[in-house]
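Given next, in structure tokens, is a single chain: the form predicted alone.
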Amino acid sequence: MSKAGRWAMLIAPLLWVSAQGNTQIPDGLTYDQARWHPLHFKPASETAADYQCLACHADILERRVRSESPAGVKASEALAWYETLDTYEGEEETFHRRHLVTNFAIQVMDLKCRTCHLGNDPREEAGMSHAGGDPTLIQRKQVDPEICHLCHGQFPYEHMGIPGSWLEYGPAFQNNCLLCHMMFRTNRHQVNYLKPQAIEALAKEKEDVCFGCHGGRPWYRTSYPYPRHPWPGMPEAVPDWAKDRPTVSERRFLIGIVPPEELPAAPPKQGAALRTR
């Protein structure tokens, strides 16, 4: 999709929600109506379009950071460590404008709100922790820091044989991912939340496109134990550190990209095996 149709897909809903006089809970609902709104719940969660989350949810597009922290520090006056890579461009942003409507993001990324967000049921809510407690206050998010990971991870740089950091050792290698990368794992970046072809035309022009990701932008610190998709030339010896990895990547991420056919298996569901005995 083009970036005016990405970027049009994502407005429409805040239009929408403007012409419904902001009230951001549509055809009327009530608001605990629209809590327990079966798109909040499998299996709807896992198919639904990021128009329908955003009728209700549009103003996570609209919000802005603060021009000044209330210490007062200008933003145009600061600058994070994250934003000193070459991939991260313009002025500050939210988290969710970051990885939707930027450059970058429309460039690179095809995440949807499902990618994230599996739904969120309010039974999962710890509101009510202690005798005093707001049973309308949600406490914690409901998104697997695991997701983070997936393109967050700390940089592995053990497993490929370099002595440390790739910042502290980067330029021996011409700060080049690509320099040993255009022979081992070539198989990568096959997901419906990326544009692997977009990903590796840029990180042929821009050095930081790979490590931007990971490594630069670390969560956690911990590496992601990425599949090991078989690619041309892989040899058959598995590393040690590889060998309970995977070899395909999860299904829901593999949805439109694989023919059906060629889909892993879907995990059975919970209560499956009682039915069955």
Given for the second form:
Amino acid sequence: MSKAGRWAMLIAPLLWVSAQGNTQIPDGLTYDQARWHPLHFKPASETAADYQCLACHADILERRVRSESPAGVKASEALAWYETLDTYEGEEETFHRRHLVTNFAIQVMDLKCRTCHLGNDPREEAGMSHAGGDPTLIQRKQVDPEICHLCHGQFPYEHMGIPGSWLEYGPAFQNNCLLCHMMFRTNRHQVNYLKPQAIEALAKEKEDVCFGCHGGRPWYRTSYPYPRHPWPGMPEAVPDWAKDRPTVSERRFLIGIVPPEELPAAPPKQGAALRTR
Ligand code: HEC
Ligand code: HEC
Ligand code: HEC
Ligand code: HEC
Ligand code: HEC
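Next up, the form predicted in complex with heme C. The previous block was the form predicted alone.
The next block holds the full complex; its first chain is the one shown before.
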């Protein structure tokens, strides 16, 4: 190989790093050691604190959107349909900033890196691609999009005795979810990535607070099958649509807010049965 060729091989990974963004590699670690850092994998990914991720990925929260697209559309003039709710404020922001640092986000949510990033294998990115493959990994994604469904599903009017969409029927209820939700399903949002008191307080000030996460900016055609927590005054009969619903939130969303002995049992590992066969 020519001298230049050898140089190219040496610097290629460095160029790749800069092309990927501005991930910081701490002194003493090679790129590969950082790339394969245990924090990217279970079990460490399940308990990682944000500052640990941000030590290398600070740019995730620093990056800003372009002020103008290559075709010349100015960010300041862009307004998408999901940016028209009364909770939306400020200039265009990146996806990560909109969930982690903008005003509304920090008022009602407490998302962490690990809420969405549960670890992935950068080489396989597919769970069962070979006999030794890790069945707990997600398929070709860095995040399991199930998490998005929780806050970006449809408005489940058919479970509420409301005849149709909130946009159509909301005015009949003064656009106020609390008219009914002072009584129904009042035991809600007790999870480690939301701020339940703040949500209730803010919902009294702004119409779209509740609707925003329950149909106001849906990326899905269905609503999320939420757990159905018992509430004071709950009727005894369980409606048909709710027969298969869990009655507590997912275990990992309760860690840190209920004592360890009250956590529901860990679910069996996905694919575990396949693996032992
Ligand atoms: C020691 C440094 C370091 C730490 C700590 C670290 N990362 Fe990374 N991470 C990297 C590098 C290097 C890459 C490769 C991509 C690049 O060059 O930008 C990467 C890639 C990723 C990717 C892209 C994966 C893919 O398949 O392309 C995600 C998502 C990610 N990291 C999330 C996290 C999260 C979440 C945490 C904390 C739990 C974390 N990282 C902690 C250095 C680190
Ligand atoms: C609301 C969910 C969510 C949260 C919270 C979140 N991420 Fe992400 N992240 C995503 C999604 C979705 C992608 C894109 C995944 C894909 O392309 O498959 C992504 C991509 C990434 C990537 C690789 C792509 C890139 O833009 O460089 C890194 C690195 C990353 N996230 C780090 C972090 C860190 C660090 C945190 C915490 C400060 C964090 N994320 C919090 C959902 C989230
Ligand atoms: C815990 C609730 C929650 C989760 C989980 C969540 N989001 Fe969001 N998302 C929000 C809220 C709240 C807003 C709007 C914030 C506002 O009005 O300022 C939002 C806004 C957005 C926007 C619009 C951003 C903008 O600035 O216009 C996109 C796109 C988005 N989410 C995609 C996703 C994706 C993809 C996922 C899964 C990886 C996800 N969200 C997970 C609550 C969530
Ligand atoms: C006319 C009264 C009424 C109004 C108005 C109303 N709801 Fe409901 N909602 C209900 C009832 C009743 C249920 C189902 C109770 C049960 O589980 O038996 C319900 C259930 C829900 C559920 C859980 C659905 C599921 O599948 O588990 C969500 C989420 C919800 N409402 C959000 C909202 C939001 C957000 C608004 C305002 C945009 C709203 N509701 C307005 C009466 C109402
Ligand atoms: C930032 C997003 C967000 C906002 C704002 C929000 N919700 Fe939710 N809501 C969720 C998520 C996520 C869940 C599921 C939590 C869980 O797993 O227990 C949920 C669950 C519910 C449930 C099911 C309760 C049960 O039985 O566990 C109802 C009802 C509900 N929300 C109504 C409302 C109402 C009413 C408001 C306004 C006062 C509101 N939501 C505001 C995200 C949101």
